[in-house]
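We begin with a single chain expressed as structure tokens, specifically the form predicted alone.
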Amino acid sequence: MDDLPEALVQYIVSYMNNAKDVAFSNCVSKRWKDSMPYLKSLYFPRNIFDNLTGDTPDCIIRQMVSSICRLETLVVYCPFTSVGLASWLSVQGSFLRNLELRMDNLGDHQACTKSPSKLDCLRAASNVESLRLWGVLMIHPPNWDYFLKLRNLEIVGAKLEDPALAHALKACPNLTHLSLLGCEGLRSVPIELPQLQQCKLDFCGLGDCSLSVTSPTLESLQVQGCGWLQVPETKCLRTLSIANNSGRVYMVDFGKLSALESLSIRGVQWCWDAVSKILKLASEVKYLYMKVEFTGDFEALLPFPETDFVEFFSNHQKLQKFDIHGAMFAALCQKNSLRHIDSSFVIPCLEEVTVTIRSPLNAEQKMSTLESLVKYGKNLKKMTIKILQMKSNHSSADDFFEEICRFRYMNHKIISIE
């Protein structure tokens, strides 16, 4: 190390970020200590101050942050106060590009009303480009100026109120990536971000949240926990995932999904209008994943109506990978659907199919549908048949499984059973 040029030592040391490693390195030599101001990143793990005696975590973090010339990345998972956060950001806020904080104030309503709150302190990081917050309580609009350089905002595990979130998003007009994960308390979420490209939303609760997204540049949208969705501008949308594990999907209102390549719809119950509309719009899709158990507009859980096999695949000519589960597979397995198939009919692009079967009911029709997928899928390379929790005291379950095994034996090059 003594033979290395000073600049090279500083360059090597600058790759450290764990605060404990930095503290130890300060004790190695004066030369190493003199290189610490050139660090670019600092990371404080969750338990770094568990056995601390003497100074408070706030003071130690401030001391280390203040010793660095231009800190670009700060990650703090250990406990801290709003006073401490304000003091660090007053020193390095204008230099920070990446900021990640474990706020841990979900149950602290009293601290949320204090001024400044932890959220209010973030305004000092005016040039931040990526902001990740864990365990956030946002029931009042944060006192933020505009984060004009912020491109990535991620909030994980939060209690939010609609006006507070709307105010926060308004202060981040140039976002390209937005993630709200494990968030509760929201009822109506309007998102208007002209440069948004990637959006991932996971709302906890009853699954009755209403969402509208307005962004002409949106490329990927993943939503969980919404009953009503409205996305009018979709000319760039390539990946779409809609799930609702707690409630019912009542309505989906999308623009034309001409660029969509991947569609995933999941949930216990979807209104049939929502299912049929999204399938009709996604006519150009290449990958389709469907795991919806029931339909029905009200509390009663109803099976899917009969879906014509030929019409379905004729409307999805570009489909390459198809993962089908539950009610939709049963809907395709109707006698009338396969009674009269034109000899010229083919499924042109289908290469991979995964079918999950949970019941031996209508075994003959299900076998006929599986055989038709192989027969008309001229480019089919792989079919996986998943037998999932099939419970029946009747011998039909064993007979059905024997038929599937026989079918697999006849087409062993492409079919596997799980």
Contents of the next structure:
Amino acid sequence: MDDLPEALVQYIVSYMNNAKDVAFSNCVSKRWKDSMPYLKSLYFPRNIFDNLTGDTPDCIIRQMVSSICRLETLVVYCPFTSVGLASWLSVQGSFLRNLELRMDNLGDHQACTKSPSKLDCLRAASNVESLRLWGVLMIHPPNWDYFLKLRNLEIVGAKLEDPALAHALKACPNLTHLSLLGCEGLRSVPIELPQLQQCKLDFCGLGDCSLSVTSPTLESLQVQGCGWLQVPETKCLRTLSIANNSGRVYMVDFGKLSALESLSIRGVQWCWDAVSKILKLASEVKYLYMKVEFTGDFEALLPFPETDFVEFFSNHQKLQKFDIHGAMFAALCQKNSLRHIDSSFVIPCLEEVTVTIRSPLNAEQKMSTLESLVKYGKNLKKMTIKILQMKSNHSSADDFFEEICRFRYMNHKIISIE
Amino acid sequence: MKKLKFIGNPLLQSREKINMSSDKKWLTLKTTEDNEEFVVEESVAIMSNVIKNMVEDGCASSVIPVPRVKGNAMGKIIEFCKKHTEESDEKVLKEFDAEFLNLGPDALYDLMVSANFLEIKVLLDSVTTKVADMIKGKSSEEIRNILKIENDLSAEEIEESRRENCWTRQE
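Since the one above is the form predicted alone, can you give the form predicted in complex with its partner chain too?
What follows is the whole complex; the chain from before opens it.
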């Protein structure tokens, strides 16, 4: 170890991020102690100060943070105060590139106006490139300047208000990645970030949020909890996932989806207009996941109108992987088209299909669809039939199951049942 | 006494055969400390940034002298580079590295110094990760024992550290 050049000692020490390991490393030898200032990253786990007597976490963190020349990454999961945060950022604020904090503000009542809030303190991390905040209370616009270098913003578990969020996003004009997960309190979310590439949104509540995203560079969008979506600029959009677990999806207003490769639609109820529109736009998709339980424009939960099998697959020629559930699968049928079918009809790219069947009703139609998938899917390699939670107090359920087993037996190389 | 080591097809007997076979390019690396020679595929050798630059600049003649690295260390390094050039499966590589780096601290330090000198980032990072993993979660005393480090801190420094880091001792 004595022969090891200083740079390599520093390199070993730099692999220590956990504050406890760093503290121990500090007492190993002179060279190790001298390497401490060159650390780039510090991590304080949730329970690191659980049994503390004497000093406060704020103090200990400040002492460690102050002993480092240029700290680039700081992760604090243990409890702290805004005073502490302000003191650390006064030393390292301009050097920090990655900051991850467990804010734990959700339990707070009205923000105390005496001391600045933890959110306000973040202003000092002016050059931060990635900011991840857990347990945030943002009901007033945070006192932020511009975070010009911020590319990645993640807020997980938060209570927000529309104007507060709007103000926060305005302070981050160069974001490329935005993640708002487990966020409640929002009604209307307009996002206008010119460089946004990936956007992941999960809004808790009644599922009646209204979203608009205007970002020409958008490549991936995942949304849960919105009833109205407006995304006009979609020429780069490759991955799209729209889900709504608690509310109805009324309207999806998207630009052309010519670059879209993957689409997932999920929810309890979508208006028919929204479903048909999005499926029509997504004509180039390779991967399609469909799990919407009902349609209908009002309170009444309605089944899906019949969708012609041939027409559906003709409109989605590039489909490679297809995953369809219950009610939507039940709506696929041949109408009469397969009798007069063009002998050249084929489902060219389809390789993998997963079908979830929830009820034994219309067994004949469903079997017919399954058979057509195998017949016309010339490249089909794998079909998985999921018969979970089928309502089976009808004797037809057993018959249906037998049919499926026979079908599987005849195509055993491809089909598997779960 | 020159020793010729072929890191390649063990059935091949002579250098002529190697030159005539396939379109692969071969380099000879010679450790100048103990005059051991290693014949290596160029694609493996250029995992070292230093050798890569020499090849690209056209300075690599038939035999590349490698100072400061001893023969047995060079052999091990070449074994590592060969595996990492041939194998792309992450899992297999991980298992290989675990086995390969199952060494004492002195051997690990030697590897670190050589990997650093030859600028083989993958190897340097692997060894450093291994050394770091050996000491994570350990107390200062334990770290010194594992890595064979002498405690040369003055009494004052020890006392100061003790005060600053007393929170680590509270369990």
